[in-house]
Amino acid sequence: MVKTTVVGSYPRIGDAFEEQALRRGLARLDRGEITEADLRAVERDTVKTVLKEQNEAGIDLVTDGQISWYDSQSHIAGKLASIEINGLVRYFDTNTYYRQPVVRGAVSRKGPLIVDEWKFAQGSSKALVKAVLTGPVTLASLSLDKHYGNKKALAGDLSSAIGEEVGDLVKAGASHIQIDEPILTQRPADLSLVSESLDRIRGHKAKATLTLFTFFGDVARIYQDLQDVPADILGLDLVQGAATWPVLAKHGSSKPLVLGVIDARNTKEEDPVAVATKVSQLKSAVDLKTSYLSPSNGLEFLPRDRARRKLRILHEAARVVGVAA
């Protein structure tokens, strides 16, 4: 059977009373009724629940749901030297916002970024947990640079910092590490810079599997060049990025793929048989035995109950692909 994974984020809050513990915790923190340490405990309980939902759905390679992340930019950038976190900016074409990092000086890693979060998640999951990091070029592109005046230079120092984090993740036991570069679907010309950044990061990964994931659009124009980036696996959004499908079918892939075939931004439920049928058409072009099926991007844009349902659809589609094989 083809394997399954998720991209990164997961809904933190649901409709049921027990699924709103984090919301209540945040409100109590605002009122001064609990401490930051108390809130961390609530977050960790939520991580356990999110991992349990992924485990029960049969997902092979899971994440911690990025439960403690305010957003994909500030959670990483805010822990680096010389970066301040500013006001809210719209995150790509979504209805969500991120707190914009402001670069005031030379960027470097002061200490762990997500190592402790990954260790806790892996200790709470039956399945392997994938460590997910926002890519240096996306971080550089979405930051306000008041120091370098040159995106390549900023991305270079961010790459060094993220590479160090990857090295510590590997030492902690992480065997799968994903670098998210959604900027590639908006600025394909950044591919060479992404490739340079991954080359720096790759030097720290040892025997771990390094995945490059792109989402929020297609990479049709640069698909063939993507095959040359220094990553072990490529992750593709094939929903918002549907234009990548025909290019993928025509040229195949020399690398294993994460096929983002379940819509993570729409509550409409897919027919798992129809999804499996379409994926099976790639058999001659892609090694499905070493690839994964996944949502198109993080599931945080969906209600919690729909996210759970999408996981079940994903698992069923993968089962059908395996049976057809």
Contents of the next structure:
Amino acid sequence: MVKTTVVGSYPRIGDAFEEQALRRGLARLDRGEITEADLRAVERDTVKTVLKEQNEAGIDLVTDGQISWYDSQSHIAGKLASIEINGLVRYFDTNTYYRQPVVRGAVSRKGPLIVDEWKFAQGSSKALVKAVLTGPVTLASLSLDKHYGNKKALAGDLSSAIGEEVGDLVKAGASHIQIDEPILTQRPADLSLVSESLDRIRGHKAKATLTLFTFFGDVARIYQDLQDVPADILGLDLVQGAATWPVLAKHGSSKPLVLGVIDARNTKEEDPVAVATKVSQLKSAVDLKTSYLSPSNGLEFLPRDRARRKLRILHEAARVVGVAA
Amino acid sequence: MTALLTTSVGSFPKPEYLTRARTKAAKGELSSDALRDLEQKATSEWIRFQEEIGIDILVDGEQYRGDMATYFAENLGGTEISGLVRSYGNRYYKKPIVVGELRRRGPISVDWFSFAQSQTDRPVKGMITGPYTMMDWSFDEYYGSRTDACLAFAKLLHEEAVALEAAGAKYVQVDEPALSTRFDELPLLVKAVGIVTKGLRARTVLHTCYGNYNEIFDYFNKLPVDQLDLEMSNSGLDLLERFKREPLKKEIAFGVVDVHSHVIEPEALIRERIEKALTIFQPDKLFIDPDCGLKTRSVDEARDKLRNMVAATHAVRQAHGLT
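Next up, can you give the form predicted together with the partner chain of this protein, since the form predicted alone came first?
Next comes the full complex, this chain leading.
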């Protein structure tokens, strides 16, 4: 009755020797022992494993785990014109770091960003693969702007670039596109910028389903306005953003939701029945048939073995919601 | 007047023989006793080096630690260690998991402090990974509340601080690299560090790095320690102007070399940085050290950076007639 999906990233390595090929590959590339092409092959093998783990856990809508992404910002921004990639900066409140994009001139798209990655992943997966892109407003907020002098203008050009990418993804066959805007949980006032940005992107999506995902906190204060953004589905972090729950329960949702109910930042395992019970309480407020359950954010903050267990809990919780219905 | 005392933040790189030994020990090919002998050898070498170049307040170099949070967690009851989690790039670390009520089973870093102090007549700092960082860098399967987990760590780390003082530590440093993670939790950090340092007669130091200092500036004077140890050169010394307007009421250990750069800062550049610091801080309240732990540098790079730092400090002392 309710489907399952993930948010994006997945742990690149595990603790077993055979799960660490990518780490060894990167180290060997650094030492000049293998070529970039050799490393791409290792990345693709890792993507296959990540897809297999999601497929085996029974996840309905999967991702490539963002295995080849150095981080959520530089992987996208680094391929755009007039952007350089600088030193490490803490990524929100996580103990991980991204390489900061520095905007030196007018930003535009020189070529595809993730189209090839998506095509490979879809060709290697039984389940539908969602194409995930970092949102223009988050990119603009986490970059160092040395050119535009205002975030709206920068976000505007980034939106055009991301929009073009969405167009090419759809042409390549992608039916589900997700735009991540975690910045909304930190700066709710950016909602109008996100809305404008999605308006531009939406023009390129044709019949594909467009999801806006927010994570690393709640969106309680802007929840009702979020219902009006030009996206088909809203993704919500309901763990770190637990404060969104009561507003969601009270006002319901006119759009299908991705309910981020499994904690992707803590190893503690949820009781699937308790999760299902809580989700079932939303059944009169939200159309669960068109909605999804998911982790609260990308799974890469967990060790691989724990991420696998979280996927199984997620699938089981969705199954119990279905049985209860 | 003692002025411009030199010190270090904590970690030094491990010599190659120790790195190899740790790999062997992890595979079970080397006994823990044999590994400890090599850790002691490396510690002694770093103590001798610090004495030779004339550093005033020494550190043990943390040759026995892998990750700073995991090392403390491994020595506490109520914890497990997770599988590998990515930090950035191709760097991974194992995180503590709090699975039960935290307990201090015994001394954590005291034996290493005592060993290092026995090698020198100069003061060696006692080093504690702070309660807020321990909480923020751990998974919590037990407390279910960041506040509760943080304060539980704080109580145990206070016991460790008292034990370090009893073992002779004249300086106790609390490392809080996670300090600037969530600005709304700064009151919690102040409370937790206050628990750790309560009643200590030793001089207390708080080290933090790589944060948005402007956002946390208002808390600097509220931190319950005698001295703040700040990374200053990586952030371009841009905090100095603010310190001019809003004076720090504590001692400051002022980072003058960038620990993430292979470049060995020349003595003249470091002198300039110290001179700038002297326009704001009184020489008896100003300590000179690297931005952060030097463990990510090579042994040679770390030694060269420290040598230039000490030489520059001595030159500035002489120029100002300070002893």
